[in-house]
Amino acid sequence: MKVVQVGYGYWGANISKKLVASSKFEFKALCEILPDRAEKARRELPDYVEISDNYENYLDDPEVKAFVIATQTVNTFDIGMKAMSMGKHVFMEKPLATTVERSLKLMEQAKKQGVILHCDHIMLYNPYYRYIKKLYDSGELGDLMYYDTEKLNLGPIRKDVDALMDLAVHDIAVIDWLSGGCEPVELSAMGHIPFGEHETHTYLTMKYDGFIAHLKSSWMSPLKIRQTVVAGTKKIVIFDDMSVERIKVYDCGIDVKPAESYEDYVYTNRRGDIYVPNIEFEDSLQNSLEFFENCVQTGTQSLSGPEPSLRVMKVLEWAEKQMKKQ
């Protein structure tokens, strides 16, 4: 599938590498308006990839089937709307837009034009999260009790979005996917701006029907931490992306010992085995890109299409409003 990419920043450069490596794509052109980044792209990309400073030159190219948009979030809306208006399929970096209103317009445009709109909620294409999803869907975890995660690192400090938009967005998407589209009924968000324009450290707590979630995100930690706990009534999974043994499944929980009268019910701890599943490495970004390509070829909606991405945006916007009330 012939594609054009817009943007060659930190993540855009990663996307370009995957497009070059994949047999599913023909990388037509890379569009970047900043001269230093465009020059970097010329040095790093194969000669057959055209380098341009104007993506609009490719909007009416009938051979180009899709646009891969990897610019700052404030710019993605206009590019996505123009691309879809010309019948192009769109792979969009997360989040889908800066507001719910813009997300709705993108969704309506995709439906109107009959094109695939895929938001790169990359964790949905991560083999470890897929394993957790499989455990939950099979009933092995039991009912979901809580979801707790920490995503911490020292920079980079983004100028277009805050830490919540940059880091917590991943887990909001995972929770939406894991729970089958459940939306929070209560939400509390807090952030801190020690310098700059956006919160560099945020806490987000959400109450759903039956479980709670707490997401801690920061660009101000000397340690890089990527740890998630998914607790069910039967088993608990700990996913530590910085560990050699990334996933551990704990067969533990609480049992209720029945008795003749209600007052005699006893809650007892249950401690069973701990096991580390063998999960083969897969590149999540490559999976996301090739999933998008398959959706285009088959005409099926994306796992991270406009509707789930809109739900994610609703949570983000709600949380942003909560933080501004501080």
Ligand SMILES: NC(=O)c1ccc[n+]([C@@H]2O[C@H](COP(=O)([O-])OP(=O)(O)OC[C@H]3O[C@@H](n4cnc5c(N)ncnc54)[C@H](O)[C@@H]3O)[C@@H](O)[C@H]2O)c1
Second form
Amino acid sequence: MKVVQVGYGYWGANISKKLVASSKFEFKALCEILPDRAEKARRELPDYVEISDNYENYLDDPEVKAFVIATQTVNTFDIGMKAMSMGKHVFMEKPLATTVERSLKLMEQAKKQGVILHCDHIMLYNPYYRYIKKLYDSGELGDLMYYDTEKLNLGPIRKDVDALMDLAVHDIAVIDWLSGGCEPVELSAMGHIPFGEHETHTYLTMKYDGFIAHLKSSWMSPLKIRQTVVAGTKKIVIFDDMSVERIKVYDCGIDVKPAESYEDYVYTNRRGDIYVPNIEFEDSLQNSLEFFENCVQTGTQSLSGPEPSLRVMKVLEWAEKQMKKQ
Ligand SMILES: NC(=O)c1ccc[n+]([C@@H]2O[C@H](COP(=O)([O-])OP(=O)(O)OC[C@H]3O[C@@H](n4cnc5c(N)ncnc54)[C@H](O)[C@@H]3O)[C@@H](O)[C@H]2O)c1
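Form predicted alone done; form predicted together with the ligand now:
Starting with the chain above, the whole complex follows.
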């Protein structure tokens, strides 16, 4: 599939590598407005990739089927709307947009033009999260009790969005997917702005119908931490993306023996085996790109298409409003 990529920053350079490596794509052009980054792309990408400072030159190229948009989040909306208006399919970097209103417009545009709009909620294409989803769907975890996560690192400080939009977005998308589209019924969010205009350290707590979630996100941590706990009534999974084992499944929980009166209920700790599954490495970004390509070829809307991405955006917007109230 012939594609044009827009944006060659930190993440855009990773996307380009995958487009070059994948047999599913013909990488027609890379568009970047900053001359030094365009120059970097010229040095790093194969000669057949055209380098341009104007993505609009490719909008009416009938051979180009799709646009891959990896600019700062504030800029993705206009590019996505224009590309779809010309009948192009769109791979949009997360989050889908900066507001619910814009996400709705993107969704309507995709419907009107009959094109695929895929948001790169990359964790849905990650083999470890997929394993957790399988465990949960099979009933092995039991009912979901809580979902806790920490996504912490030192920078990069983004100037267009806060840490919540940058990092918590990933787990909001995972919770949506894991729970089959559940939306929170209560939410509280807090953030700190030590400098600049956006929260660099955030806490988001959500109550869903049947479980709760806590998401901690930061650009101000000396350590890179990527830890998620998915706790079910039967088993608890700890996914530590920085560890060698990555996933540990704890066969543990609390057994409840009911009695006539609540005071006589007996709660016993249940401690069983700890299982470390062997999960083959897969590249999440490549999976996400190739999933998108497959959606285009088969004409099926994506797992991280406009509807789930809109629900994610609703949570983000709600959390942003709560944070501003603090
Ligand atoms: N899925 C993930 O895990 C993941 C990880 C990191 C970043 N991201 C997302 O990727 C996107 C880019 O992040 P980044 O860190 O690379 O940002 P960045 O600021 O490093 O790069 C963005 C680039 O886009 C270019 N650009 C902006 N408008 C343009 C236009 N009209 N035409 C051509 N180029 C244009 C900028 O000049 C810049 O080089 C963001 O949306 C971010 O949320 C996703």
